[in-house]
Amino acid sequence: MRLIVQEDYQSLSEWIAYYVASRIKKASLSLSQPFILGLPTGSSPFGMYQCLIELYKKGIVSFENVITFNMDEYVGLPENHSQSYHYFMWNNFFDHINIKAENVNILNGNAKDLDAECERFETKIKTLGGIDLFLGGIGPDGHIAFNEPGSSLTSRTRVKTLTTDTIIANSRFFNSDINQVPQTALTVGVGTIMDAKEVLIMVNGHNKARALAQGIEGPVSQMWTISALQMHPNSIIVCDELACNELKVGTYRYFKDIEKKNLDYKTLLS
């Protein structure tokens, strides 16, 4: 596991955007194979998407040969609902880059057979050879996608009932009314994420500090699904200084030391 500590949310977002662009550019050397990118929604990746849009507009990166798979989607929200993840992705990212519509894959939370929809999603990922880079954020309880505490670390894409804590946390997007927040969602599993060739998780803010500490210093546990990254051969966590508040001093200094040559995001595209 690598831990990249950035000063603040803006530099965190820029580092990840430049890293994603560098991976896409490297893969573009072989046009016969598309780059398969797993994507999150929510407040954490918003800055990264804005940075990627700027890199695209400057001609630094192209998404023409990129296929995306989103982590999750609410059950029952129309795709054009302002809080659906379909709406979020198209409004905040896809409509501003040159990705092909047929290369965008987002779970259908309104499918007649939700289990079949989850199976279809898993099968398509496997058919394409798996995810090259899966991006994600975490909740204050350390959950990845909607794999909340207690989720199996070998879980696959499935229907998931949301916890009260997650519903309360997400109510800020629904006029602070928990009754408007869907009770269930479709989500990739921890096993789905762990199958990716590379996983990058973004962690920002003091409210994620405990989760970051558990994910790095704690034991691997289904109660903190971020901890599964300890078992991945190519995992990166990019965090800001506020998220480091509960790390041991030795842990913080260790990662700052070994990654000091990799902190400048502009060198990632050189």
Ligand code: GLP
The other form holds:
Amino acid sequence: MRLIVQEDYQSLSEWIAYYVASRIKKASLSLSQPFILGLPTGSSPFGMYQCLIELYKKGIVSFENVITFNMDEYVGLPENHSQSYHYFMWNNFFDHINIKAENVNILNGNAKDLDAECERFETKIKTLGGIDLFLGGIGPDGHIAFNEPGSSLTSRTRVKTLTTDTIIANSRFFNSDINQVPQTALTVGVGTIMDAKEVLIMVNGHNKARALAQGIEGPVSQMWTISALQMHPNSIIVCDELACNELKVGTYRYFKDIEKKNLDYKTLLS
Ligand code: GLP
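Write the structure block of the form predicted together with the named molecule for the protein whose form predicted alone appears above.
Next comes the full complex, and the chain you just saw is listed first.
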């Protein structure tokens, strides 16, 4: 696992956007197949999306040959609800780039048969040859996508009941009213994420510090689903200084040292 420590949220967002753009560009040179990108929502990826839109507008990256799969979606929220992940993705990203609408895949949280919807999603990912790069954030309890503590580390896309912790954390998007937050969601599983060729998780802010330390220094455990990344052959966590607060000094210095030549985002596209 790599850990890239960035100064603040802005440089974290730029680093990740440049990294994603470099991966898409590299794939477009060497492959005739589309690049398959897994995407998150939440406040953490917002800056990265802004930066990717700028890179697209400057002609540095194109999404013409990119197929996306989103990690998760609430159950029962209309797609045009301001807090649905459909709305978030179109409003904050897809509407501003040249992606083809048919290349966007977001779980349908209003499907009549939710289990069948999850199976369809998994099958489509497999049919396309798997996800090249899966991006994600984490919750303060270390969850990736909506894989709450206790989720099997081999889980696949499914319906998941949200924990009270997550409902409280996400109520900030629902007028701080926990009763407005959906109780269930569709989410890719930890196993679905682990099958990606590469996984990049972004972690910013002091409130994620404990989860970051557990993910990097703790044992692999279903109680901190982020820790599954320790078993992935090609995973990167990009964090900011605030999120490092609970890391051991030695861990922090070790990653700062071995990654010192890779911290400048501008080198990623050169
Ligand atoms: C939700 C999403 C996760 C996301 C997490 C953190 O629970 N399902 O995918 O990583 O929130 O969100 P934020 O980035 O807003 O802290």
